[in-house]
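Listed next as C-alpha cells is one chain, alone, in the form predicted on its own.
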Amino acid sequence: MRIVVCVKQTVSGEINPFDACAYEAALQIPNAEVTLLSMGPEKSKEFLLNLTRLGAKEAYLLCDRAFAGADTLATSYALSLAIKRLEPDLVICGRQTIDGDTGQTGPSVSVQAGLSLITNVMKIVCTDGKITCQTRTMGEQMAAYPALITVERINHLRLPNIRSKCTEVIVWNADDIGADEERCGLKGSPTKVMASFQNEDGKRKCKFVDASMLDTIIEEGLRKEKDRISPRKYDGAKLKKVWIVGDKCLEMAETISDDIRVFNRSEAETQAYDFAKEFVKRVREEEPSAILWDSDAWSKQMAPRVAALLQTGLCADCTALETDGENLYMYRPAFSGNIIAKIGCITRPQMATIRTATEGIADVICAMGKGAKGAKELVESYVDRKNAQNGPHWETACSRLAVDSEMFPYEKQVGMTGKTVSPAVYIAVGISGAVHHIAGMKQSGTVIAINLDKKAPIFDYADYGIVARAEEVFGC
C-alpha cells in the first residue's frame, strides 16, 4: 500500500503534533510504503530529512514563492496536485495544525484530489479492500480507496533507531505539479487577514476563597445560566440571504442578518456525499451572501468540502461576526489562541464555522492537570459521590499534560487539541492554564480554579480561586 502523510513544521521547528500521529499511524500499517509531503520554505528540507530516518521511503517538499501566504483553500489545492502526481492508495493527515487550528485542509484536499474521506480517526480498524476506522464522534466509518483520513492524537511518534539513515527529500515547485499560480499562495487565497488583536477573550475577575467554600460556589454556579459566547450587537446594515446549516449558530447569524434560512442536518449526516453535491447545486442557484456552520465534527468536515467545491473561502471557529451590509467580517482565535484575527473573504458565498460548544453535556466538569496527579483518586471519589446524589450530572476531564503523563485517556482531554466543553460549572484542579487548555473551556459558566501557585495563569480565567493542594481540598 502506498501512503502519503501530509506534515507541517511548526514555528518552533517541530512536527505538528497531529501530523506526528498521522506519520506513526502510517508506519504501523504492515507492508506500507510511506512518503512524506509538506509545503514550506527551502529550510524545511532539513526538517523533512530528519523525519525520513523514522521509516519514510522519501519526502517531497512543495517550495515556491508562488505558494507563500496560502490560506487553507490555496494550500489544499497545491497539496492535491502533488497527491495526484504521487497516486497513493491512502493519504493520512493530522486533524489540524496547532497554529491555524482550522481542521480544513484534509477535507478540502479530499475534494480537490478526488479522495473519499474519514475524519477524526481514533483507530484504524482494517485496511484490507477498504479502510475502516473508529472515529471520535461518528462511530465506525468505512471508505473506498483512494482515501484520505485525518487522525486525532492517537499515538506517540517513535524515535529514530541509532543506525537509521536519512533518505531523499525531493523539492517540487509550482511548474513541477502543474499548478495555476493564480490559485496558489496569496493570489489564490479568498480569505484575508484584515487586522489582528491581542486576545483577552475569556478572562475573568477571580475572587479567591477558602477551600471550605467549594460546595457553596458550585451550587451558586449551578443556579446561574450557562455562560456562552456573546454575539456582538450590530445595529447597522445587515446581509441579505444568510444560510445556516444546523441551528446552534442561529444566535450568531441573527447579529448580521434578518433573512436567515436554516438547513436541517438530520438526513445529511448519513448521506454526506450526496448532501454536499445537492447543497452546492442549491447555493449556485440561489446565491446566498453567506453560509454559517456549527463547529461539531460533522460540520467541520462538511464545510471545507463544500468550500472546495464552490472554490470559496471558509473561516474556522469564529467567535464574532460583523458586516457592512455586503461584506462579512469574521473574528477567530489564531496562533494557539493568543491572537484574535479579523478575517474578510473576497469570494462568494462567504462561509464560516461558528464556535459552538457541542460536546459539553455535563452540568459540572472536574478537570485535572498534571498537578493533581497525587489527588486523582480523591477527586474521582468526590465526583462519584456527587453523581450518587442523583442531582446535577458530573464528569471528569483533564489537560493535555495529564494525558501525556498517562493519567487519563485522550478522550478526556479538554483544549485546543482535545474537545470543547461548556458546563454550568468547570473546576480546574492542578491545571496551570495554558492557552491550549483555555480554548476548550472558556465557554463554561462558573469557573473554579484550584492550584497551589497563586500566580498560575488559570486564575486569570476563573471566577473563583482556591490556593491549596488538591489533596487538601478533596481529602476532607
Ligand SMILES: Cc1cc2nc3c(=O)[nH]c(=O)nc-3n(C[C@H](O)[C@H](O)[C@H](O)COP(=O)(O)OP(=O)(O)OC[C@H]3O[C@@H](n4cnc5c(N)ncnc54)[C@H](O)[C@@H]3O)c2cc1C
The other form holds:
Amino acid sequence: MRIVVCVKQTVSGEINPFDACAYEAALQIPNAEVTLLSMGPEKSKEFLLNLTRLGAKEAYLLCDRAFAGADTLATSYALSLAIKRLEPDLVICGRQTIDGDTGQTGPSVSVQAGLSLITNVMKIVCTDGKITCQTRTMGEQMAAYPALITVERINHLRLPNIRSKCTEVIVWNADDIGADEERCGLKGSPTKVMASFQNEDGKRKCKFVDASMLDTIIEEGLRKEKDRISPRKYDGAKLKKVWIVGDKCLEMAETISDDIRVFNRSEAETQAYDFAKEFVKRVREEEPSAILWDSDAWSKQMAPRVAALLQTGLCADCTALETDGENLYMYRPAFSGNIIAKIGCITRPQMATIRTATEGIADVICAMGKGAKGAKELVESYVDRKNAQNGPHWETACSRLAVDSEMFPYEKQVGMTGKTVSPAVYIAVGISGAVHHIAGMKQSGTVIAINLDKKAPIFDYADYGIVARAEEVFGC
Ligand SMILES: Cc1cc2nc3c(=O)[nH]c(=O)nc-3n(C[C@H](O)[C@H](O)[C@H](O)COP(=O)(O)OP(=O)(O)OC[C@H]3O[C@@H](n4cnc5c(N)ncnc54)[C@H](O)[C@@H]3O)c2cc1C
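Moving on from the form predicted on its own, please list the structure of the form predicted in complex with the named molecule.
After this comes the whole thing, all chains and molecules, with the earlier chain placed first.
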C-alpha cells in the first residue's frame, strides 16, 4: 500500500506532534510504502531528511517563493496537487498543527485531491478494499481508497535505529506540481490577518480558600450560570443574509446580523458528503454573505470541505465577530491562545467556525494532573460518591502528563491536543496550568485549583485556589 504522510515542521523546528503520530501510524501499517510530504522553506529539507531515517522510502518538499504566506486553502491546494501526482492509496495527516491550530488542512486536501475522508482517527484497520477507523467522537467509520485520514495523538513516534540511513528528499516547485500561482501562497489566500493582540482570555482573579470549603465552593459554582464566552456586544451596521449550520453559534451570529437562517444538521450528519455538495449548491444560488459553523468534530471536517468546494476562506475557532455591514472580522486565538488575531476574508461567502464548547457534558469535571498520582483513587471515590447522590453529573478528566504517566487513557485528556470542555465547575487537581492545558478548559464556569505550590500558574486561571496536597484534601 502506498501511503503519503503530510508533515509540518513547527516554528521550534520539531515535527508537529499530531504529524508525528500520523507518521508512526503509517509505519505500523503492514506492507506500507511510506512517502513524506511537506511544504516549507529550503531548510525543511534537512528536517525531512532526518525523518526518513525512521522508515520512509522518500520525502518530497514543496518549496517555492510562490507558496509563502499560504492560508489553509492555499496550503491544501499545493499539497493536493502533489498528492495527485504521487497517487497514493492512503494519505495520513495529523488532526491539526499546533501553531496554526485550525484542523482544516486534511479535510480541505481531501476535497481538492478527490479523496474520501475520515477525521479524528484513534485506530486504523486497513483491508483490501477499504479502511476502517475508530474515531474519537463519531464511532467507527469506513472509507474506500484512495482515502485521507486525520489522526489524534494515538502513539509515539519511534526513535531512529543506530544503523538506519537517510533516504532522499526531492524538492518540487510550483511548476513541478502544475500549480496556478494565483492560487498559491499569499496571493491565493482568501483569509488575511489584519491585527493581533495579547490574549488575557481565561485569566481569573483567584480567591484562596481552606480545603474545608471545597464542597461549598462547588455548590456555589453549580448555582451560578455557566460562565461561557460572552459574544462581544456590537451596535454598528449589520450583515445581511447570515447562515448558520447547527444552532450553537446562534448567539454569536446575532451579534453581527438580524437576518439569520439556521440549517438543521441532524440529517446531514449521516450523509456527510451529500450534505457538502447539496449545501454548496444552495450557497451558490442564494449567496449568503457569511456562514457560521459550530466547532465540534462534524463541523470541523465539514466546514473546510465546503470552503474548498466554494474556494472561499474559512477562519477557525473564532471567539468574537465584528462587521462594518459588508465585511466580517473574525477574532481567534493563535499560538496556544497567547495571541488573539483579527482575520478578514476577501472572498465570499465569509466563513468561520465558532468556538462552542461541545464536548463537556458533565456538570462538574474533576481533572487530575501528574501531581494527583498519589490521590487518584481518593479523587475517583469522591467523584463516585457525588454521582451516587443522583444530583449533578460528575466526570473525571486529566492533563497530558497524566496520560503520559499512564494514569488515564488519552480520551480523558483535556487541552490543546486533547478535548475542550466547559462544565459548570472544573476542578484541577495537581495540574500545573500549562497554556496547552488551559486551552481546553478555560471556557468552564467556576474553576477550582488544588495544588501544593502556591506559585503554580493554574491559580491564574482559577476562581478559587486551595494550596494543599491532593491526598489531604480528598483523604478526609
Ligand atoms: C505541543 C504540546 C501540546 C500539549 N497538549 C497538552 C494538552 O492537550 N493537555 C495538557 O494537559 N497538556 C498538554 N501539553 C503538556 C503541557 O505543556 C504540560 O506539560 C502538562 O499540561 C503538564 O501536566 P501536569 O500539570 O499534570 O504536570 P506538571 O506540570 O508536572 O504539574 C504537576 C503539578 O502538580 C502539583 N503537585 C505535585 N504533587 C502534588 C500533590 N501531592 N498535591 C497537589 N498538587 C501536587 C505540582 O505543584 C505541579 O504544579 C502539551 C505540550 C505540548 C508541547
